[in-house]
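A lone chain, given as structure tokens: the form predicted alone.
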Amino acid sequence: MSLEIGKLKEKPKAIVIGSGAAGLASAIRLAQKGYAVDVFEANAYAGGKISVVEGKGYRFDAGPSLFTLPQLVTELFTLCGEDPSGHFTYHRKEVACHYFWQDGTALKAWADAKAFAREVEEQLGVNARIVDRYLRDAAQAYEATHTLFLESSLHRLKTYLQPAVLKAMGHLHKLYLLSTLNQVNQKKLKHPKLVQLFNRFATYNGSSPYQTPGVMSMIPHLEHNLGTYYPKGGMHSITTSLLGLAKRQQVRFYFNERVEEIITERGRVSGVRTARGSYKAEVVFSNMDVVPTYRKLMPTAKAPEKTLGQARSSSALIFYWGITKQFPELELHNIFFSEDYKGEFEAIFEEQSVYADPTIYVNISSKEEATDAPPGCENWFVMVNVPANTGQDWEALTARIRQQVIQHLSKRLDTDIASLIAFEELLDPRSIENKTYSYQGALYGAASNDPLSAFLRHPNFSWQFSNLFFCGGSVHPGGGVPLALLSARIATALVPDV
């Protein structure tokens, strides 16, 4: 037999720009492609987003707190022959939020559709059926379109071939593409209460009821038709179950490296360089927000000026708060409503600044994890909705909304809540910005207040360079965890097999 063995071919090279969720699953799918895979991170911990803020014995989740589609996560396991529970659990949430408003009516949106029809209908005397009838609507819309919008590339022909689109065609009258959500909302529900908690899935995207598509009456369905749920851990171990899920498909990470250029020639990208020095890569995905990577990373190419310049979503105010009482009346997700919607939407996009009154989320992961905060304590994650920086006076803007947020929740919840707090940290849109690199510090890139940016946001790959591709929430299909997970489908979807 002879000793010479052929020198076995290397894996072709491919590197992600960035480690958040998108860039974590698009990784482990180029890795099962047979693709040697290389990330880069600027920061010292993978996730995006999806980090953690601690002090104090407490624990918060630092970013996104909602869960919905929890199977974008499994699939990933199961597509590396992996069993899904031996690395991430979680479970479906019997009350999706508790709703509170100013004048002490307060609502529990039960998990099951069917009772929280009911739950309405005893708190706000509005019929059953009526809600009942929204959300089927909003499970026929969603079944009827999301092959097609949220699970394909809008911007290839082929797409336009397939049969989904004639399925889509078919409810193209339930889609409201002409009306915003608030008018589709108005004529539905009625009820200005029950309005104004349907209105607020348009933040789910970072836009507003009264400008974003009402196509956007569907989202509803996720969480009261699908379900919320709670991993096991926090939001947090999506992040740490995916990296270790990229660690075990040989995915090599290089935190604490910026990347400073991608290198590109004769339409194509070669590879990109970082401080250290140069990498050489057969493709190249930016999950970087799609505005920074052609601003900072390519600032020679062509860029797509128009949809680089689509008004960036909003952004958010966050205080962690280390509460020290327990509130057995408040849930995992708790929102306050302001009185205004409408002038609070209207200073967040028009007057970029933040209402008087605005409306207050709470999220407190301990009532899930007692450990993420001390024995009778609790972990107050507490945001609010803001514009994206451009230059306001956030130090003012902070100082005056942290003393209208104490005072709401105080009077709602009879406390005086200063005087619990035991540990603070803040994020606003230069943290988030600095942090994420999100432009403007933006929370889901471009906003959906038009039909055209709602859909066709930035493409999954480059129209200038065949083997650059784009993830994220700042491109198709959008901003949040699941849409996310779905972009690095569908750009990896577009990447060729070795």
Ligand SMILES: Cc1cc2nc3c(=O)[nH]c(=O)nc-3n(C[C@H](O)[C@H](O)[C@H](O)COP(=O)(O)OP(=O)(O)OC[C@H]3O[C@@H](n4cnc5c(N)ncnc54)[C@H](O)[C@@H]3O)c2cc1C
Second form
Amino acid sequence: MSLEIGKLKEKPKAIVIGSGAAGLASAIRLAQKGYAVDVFEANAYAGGKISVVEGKGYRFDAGPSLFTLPQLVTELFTLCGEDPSGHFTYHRKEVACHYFWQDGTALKAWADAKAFAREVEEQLGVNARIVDRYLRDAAQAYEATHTLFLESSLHRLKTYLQPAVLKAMGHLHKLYLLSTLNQVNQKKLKHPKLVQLFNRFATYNGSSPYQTPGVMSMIPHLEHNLGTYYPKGGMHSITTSLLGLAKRQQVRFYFNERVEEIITERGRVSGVRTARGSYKAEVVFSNMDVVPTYRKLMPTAKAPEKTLGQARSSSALIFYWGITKQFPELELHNIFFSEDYKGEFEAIFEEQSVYADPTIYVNISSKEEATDAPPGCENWFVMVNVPANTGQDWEALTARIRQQVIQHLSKRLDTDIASLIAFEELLDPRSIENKTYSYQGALYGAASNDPLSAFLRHPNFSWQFSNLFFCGGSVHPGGGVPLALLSARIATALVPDV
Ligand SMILES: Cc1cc2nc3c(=O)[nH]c(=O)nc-3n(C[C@H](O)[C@H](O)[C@H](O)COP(=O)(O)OP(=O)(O)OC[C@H]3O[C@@H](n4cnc5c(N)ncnc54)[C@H](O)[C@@H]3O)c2cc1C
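Let's compare: the form predicted alone is above, so bring in the form predicted in complex with this ligand.
So here's everything in the complex, that chain up top.
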């Protein structure tokens, strides 16, 4: 025992600020590299946005609900020499999403690309070859570019000497960098409902399809070729399983201990300061949103103003509703589209407000895990896209949207939804910011509404301090659980092995 402690003492120290998905993944990877890792977390719990809400027999995943690229979680277990199946399991979903329009049209988006194309032909009368071709193009573009754009640092010269660059260049014309996603979809899909369905993928990184570049047309490849998954125990099991794994790698967690300063000395970071004291480290990782990392933890450092000044991605208003009835017509993921998608995104990104009759996302994990709701009931996570918080009157907006959502869903499902709500909690942009320190409560850091968004995100390292690194949804390669996990992989690869 004393020998082991002796060994630990000899290891160089790494500190991770925050235990979101990327903070946990970075801590695990740094421990594997031979560092003694301490994680400081402001909350009493790990996981950041991947947490839970519970009450009256209902359990809800508080944040993310759509799970793609599960191998990015399991590779962390394999990296540590563990069999992931003993700790984290998941199954593939046959139906990626159930879509509903206000005129009564409904469509099941099968994860299998061929089945999806057939369903589109049956429900919308669009030849299956159109969706088939769209998804084939998306697959080719993704395969040609993901190594460069999602798995490498875009801010290191070395990256541009890789064969991946040549491969990506060969597919430049399929990246549609000079068109918007909506323009690409209009051209390729034409049918207004199909265009709306594929425009929706812009919301996967909190952007507007009318502004985000056409390169986002490769996102459907994740759902319809690679598939969507459901982790046993819900999304929260990503947090619990990675926390357990990190602890088995001897990572130490300091909960309820917010970092207040990153201490810098002569071009290097020497450690961090919390209300309880100062801690030294050879390497510091910030999993805190990059804007408050600069503004609050190192206000005197040279901040990359252009990067930090970018408009934020959308945020969300979420109602966690315990519903005393079951709806067989609903799936795990359900979308009830608004009539005017363009108006909806203009309201969010230009007026910083919420459209009168917004698109509604309903996630029901009790469809997969019956114990998430009492018998005969369902746990509804009801989400509407809203702008990031710039001081709007959220009380008034929430009251208005709640009414609108109840009215819309009651009509579509032919049931008085208000009378079925037995439990209710709320999350809005302000509470997202309070709970996770995400600047303005944005879900995905900066919005990707610029053709150069990929290059405008903050790198995974600091230009100023050689031993300071960044991971998480607000830095490269972007927001969402898979990209946050990739940010940890990219950032830790930049740290020397011990
Ligand atoms: C409502 C909602 C729905 C979403 N839906 C999806 C989805 O369906 N699919 C998907 O892939 N993604 C989704 N996302 C996005 C996804 O949740 C995030 O991109 C991802 O979880 C971000 O992880 P992160 O590593 O950046 O850390 P975060 O989850 O942002 O956590 C950061 C952590 O750092 C801690 N921290 C911050 N500052 C300090 C400090 N100074 N000291 C100590 N600790 C600090 C915070 O307390 C927090 O625990 C959603 C997000 C939300 C909120």
